[in-house]
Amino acid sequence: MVASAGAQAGEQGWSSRTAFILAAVGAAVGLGNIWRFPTLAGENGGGAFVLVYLVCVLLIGLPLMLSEFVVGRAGQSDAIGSVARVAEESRVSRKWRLFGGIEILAGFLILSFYSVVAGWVLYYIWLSGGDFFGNLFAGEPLRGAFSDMGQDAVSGMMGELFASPGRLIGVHALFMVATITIVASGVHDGIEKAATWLMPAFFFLLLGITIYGAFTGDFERALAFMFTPDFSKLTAPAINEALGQAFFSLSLASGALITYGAYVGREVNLAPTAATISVADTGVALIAGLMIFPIVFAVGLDPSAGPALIFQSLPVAFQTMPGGSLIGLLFFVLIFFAALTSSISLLEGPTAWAIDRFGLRRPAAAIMIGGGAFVIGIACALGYNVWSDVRPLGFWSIFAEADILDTLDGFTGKLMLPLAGLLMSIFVGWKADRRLVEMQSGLSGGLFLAWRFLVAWVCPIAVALILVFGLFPELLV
């Protein structure tokens, strides 16, 4: 039997049910969720999307989930090794191997950009933290954010940042170090901690803003923009993003879950697990739109805005609104939290990989692998100042105008996660050996069916209109 990452390095996985659930939950809750979700439900018309979003995760997300999760707990490896002994078992090629090779380097190559995404919100920790405890010390803890300065100041923080190739590079390092830190501390005492104290931190914050928001924003509105559905706006571009949205915000394809699957003992039940992570995954995207729409509709800013709605318009909008400093801060730390959850996912799958590959020791590979990663972001990091110019792949029309992050960002999100998730799909309801996906699977009778028959039919067909969309997307005009 193939040794798995965990056992390599002295572990025995997760130590139980509810710590799998917390450091899976923290892999697939991310930036993904708390701006993505929101800026997509705002440019498509809110309910109408939301809908095809729901649907999209029960038919295709959920199904791809679990096969992730099949494939690593029968393969007991990392996500190449896994795929392999599947493979092995199943008695078809190996080299079905490959789509395992394609999430690790997709993981390792988002960690490089994400890293630096993440970066900036360690920045706006330091000036949130500054303003609030300068009104805490002068008396005036419920003040508005930044109050002594102009809007316009406010939102030309993150040109500041950005034209600062040193402080970018800085807070970029130092998101990095505490991911490796805590994925070189192991399975145990390092991912499963980390998920333990930062998953409920994150949901208690994510619950009291939400509160704050319907007390002192238009909550009404925010409720009828997301659950009415307006379905004129529903177009077809609309429903490739809210496919698209379904496939990325569960992290699939990346490595991370078959990774977090090998660790999984064989007295839990996977089917049941995969539907409640991603039931916490769906809600807390939900709950982030009823977190920032009311916000957004009080102070009248763009839904659509994107990262400029987290980073440059709401630190305007807590400008004036009643405890805005404290609850500027504490929004920037739920974010952290939830970037560092999925960061430390994205490093464990490669370093569960260099563990196994390499039989290296667990601290030596994720510091080898977290500090490629760091390299690679430090070109990310300089694409926004030094190396403003550079075009990665300008030959290419989908990124004629990237920079060295947007390429980064688009080559591994519309051509490597959709191509591995389609060959994960393909090898599971087509290849693998079925009763052995079943044993694993935790389903028997029409359950098992039905889960194939999306995994089989469904997905593949979701997931390649996902990846020719991707690339060609005139093709939707």
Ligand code: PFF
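Would you mind generating the form predicted together with 4-fluoro-L-phenylalanine (PFF) now that we have the form predicted alone?
Only one chain is given; partner chains and other molecules are left out.
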């Protein structure tokens, strides 16, 4: 399907529009929805954060997602090559490929810590699986999870994991190997197959657990927490956080979507596809909140517990729930599916670049890049134990408290993604050939003008302001 010379990485392309949508929804829906979104919403006071997040998705995220697809399909190459080609065809400097480079680097860095967190998920599958099957064989399948253990021991499981570099690195390695294996198998036989199996299973599990939570948890309190905005919580860093989360969750500015766009056939209309993906991703984030917070409140846990929220709090909740041992296991399997379809998109961006740029074979490229990300991830894992005092950007107020993983997460989310998005909006809104952009977008008339207005004016101005004041909140006082 993709025939151009520059697209060696995606020789095969997607086999259908559905395959593309599933792969892109798979890229978007991941730890960002189920782990990062509830964590940030909890830390930033709930409703106000959710509101800003939704505005960011609608006015900035969705227009930029379409821009990424447009650049990818027009450029028919990896994130750097595609931008260079569109720049050439538009007769502007090829230097614009800089933002493609920032995207690929961001994707690579995100992959490194993403795999560490996904490793925690694997560890919990192991723990809850052992517990569930232990119960099953003892003839008592429907009790709560870990009901032989005291509550302190259950919430302490995370601490045990964090204290052990060997376990952290082991599960991180396992997850990275799974990711590399799928990407090495190709766009059609690897990425697309994984998405078509995992995503439907994911949605099935998500709905099941949410319905269960609605009946057993404190659903009303969760609704109030998520949808009653307290505007005193809307600080500049919180707004920056919401914007970064919109980028992260929609997989923007990380090389993934330009690359996926290059594998899309000409017959696919990109605008409604981008809308479908954004709606699905946002829906899953909200549902994930409605799945997690009722449980958090029902058991009296603190919603602002930070990155450990779902790992520390939920096993305690599953402990007291009827059927908790099964639900707990399914919950972590659900997160694992979501994380895997996202991590393959994170690896695919830099891998496609290495294939196109250096003529590497796909498996070699995937192994080298995945291996590099694995090594950086080791530093993140050690940041919980032997290097726990390390604060890599401790001199910068907003990163003063951040350990190695949080620093990488914050640096990519708050800085690199918005910066690449800012450059992309200027490129697509002002520099790229208008006819080419219009034709690729599939929009016409008023809708095209509205999209172009958002990309050319709203995105650059809003993202620039949020970047400056979010990164240097001192400027506001």
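Think of the rigid core as the biggest set of C-alphas that the two forms share within 1.5 Å after superposition. Predicted model only: the values in this text are computed from it and were never measured. Residue numbers count along the first chain shown, from 1.
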ask   = Taking the rigid core as the frame, does residue 245 move its C-alpha by 2 Å or more between the two forms?
value = yes
query = Is there a C-alpha shift of 2 Å or more at residue 439 between the two forms once the rigid core is superposed?
reply = no
inquiry  = If the two forms are fitted on the core, does residue 52 show a Cα displacement reaching 2 angstroms between the two forms?
reply    = yes
